[in-house]
Amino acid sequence: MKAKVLGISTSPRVQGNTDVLLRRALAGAESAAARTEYVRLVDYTIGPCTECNACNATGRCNVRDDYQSLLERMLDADRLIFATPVFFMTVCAQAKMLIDRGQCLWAQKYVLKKDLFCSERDRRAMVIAVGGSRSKKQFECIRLTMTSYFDSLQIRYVSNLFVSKVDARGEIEEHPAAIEQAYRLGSQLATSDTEPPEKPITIELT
């Protein structure tokens, strides 16, 4: 059965650097016979978590907007590629808004003690992040945030592609190694005949 791969571009910038790498990763997944879907987060209306705590009783988010339909697609996917630019050493605001709305997922798992799925599924995720800083510390918060988020989504965190010292729109096109690695990791992600690594494989490029 072909894997369903969902790519989420969280950048507010049209054809930003993370967006370019995400599209290459999806192309890599398609080369491995996966079915792919691309989502641009700014095309959706997703508000912040209001901390109403209603999800502690229901496991569902009480805020009604586009979050529910996007969450359905995320849960339906076998593979997830999450792409974000680095803003102030962490994910961008648009990405954080989506992640914070995942409080309902955390509540379902840790408060209500319920699984998201009736049976065990082989679900895997990777992260693409691009930042202009020279410091590799810019990816530390992203690792922590995405580890927590993927845990609540009940999806295995298997790989990262982190690229530093890239800032201007389209600058990533001048970084062939990043383009190549995005394609390779996307293809690898879509392949189901290999066991997932115990810890995420990380490719860091400058």
Ligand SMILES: Cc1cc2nc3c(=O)[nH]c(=O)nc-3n(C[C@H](O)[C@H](O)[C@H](O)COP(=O)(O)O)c2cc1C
The other form holds:
Amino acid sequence: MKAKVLGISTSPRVQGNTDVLLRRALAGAESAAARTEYVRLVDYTIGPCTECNACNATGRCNVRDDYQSLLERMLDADRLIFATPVFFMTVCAQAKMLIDRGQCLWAQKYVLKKDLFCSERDRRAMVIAVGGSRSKKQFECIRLTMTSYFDSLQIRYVSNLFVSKVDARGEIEEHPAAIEQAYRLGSQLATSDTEPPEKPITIELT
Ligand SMILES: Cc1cc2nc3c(=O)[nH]c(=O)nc-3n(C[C@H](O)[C@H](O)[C@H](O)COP(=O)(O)O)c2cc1C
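Mind sharing the form predicted in complex with this ligand? What's above is the form predicted alone.
Below is the entire complex, every chain and molecule, led by the chain shown above.
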């Protein structure tokens, strides 16, 4: 069966560096016979978590906006590629708002002790992040945030593509190694031939 791969581009910048890498990763997934879907988060109206805690009783988010429809697509997907620029050492604000709305998933799992799915599924996720600085620490926060988010989303965190020292829009095009890795990791993500790794594999490039 063809894997359904959903790519979420969270950068506010049109055709930014993470967006270019995400599109290559989706092309890689298509080369492995996956069905792909691409979403730009800024096209969705998604507000922050209001901490009303209604989800502790229902497992659902009470805030009415585009979150519910995007969540359905995320739950339907077999594979997820989450692309974010590094903003002040973590994910961008748009990405963080989506992640925080995942509190309803956390409540389902840890408060209501309910599974998101009726049967076991092989779901896997990859993160793409690009930062302008040379700091080796700039991806640490993203790694922790995404580990926690993917746990609530009940999806295995299998790979990271982290690229440093790329700042101006489109500058990533001058880094063929990063483009190549995006394609390769996207293709790898789409297949089920290999067991998912215990810990996410990280490719760090400068
Ligand atoms: C608000 C803001 C905060 C940023 N913070 C960081 C940072 O903490 N570390 C870093 O390396 N780059 C930082 N950058 C640079 C971006 O990560 C970099 O330009 C990246 O290539 C943007 O990716 P995009 O084109 O996909 O949006 C920041 C840029 C902006 C606009």
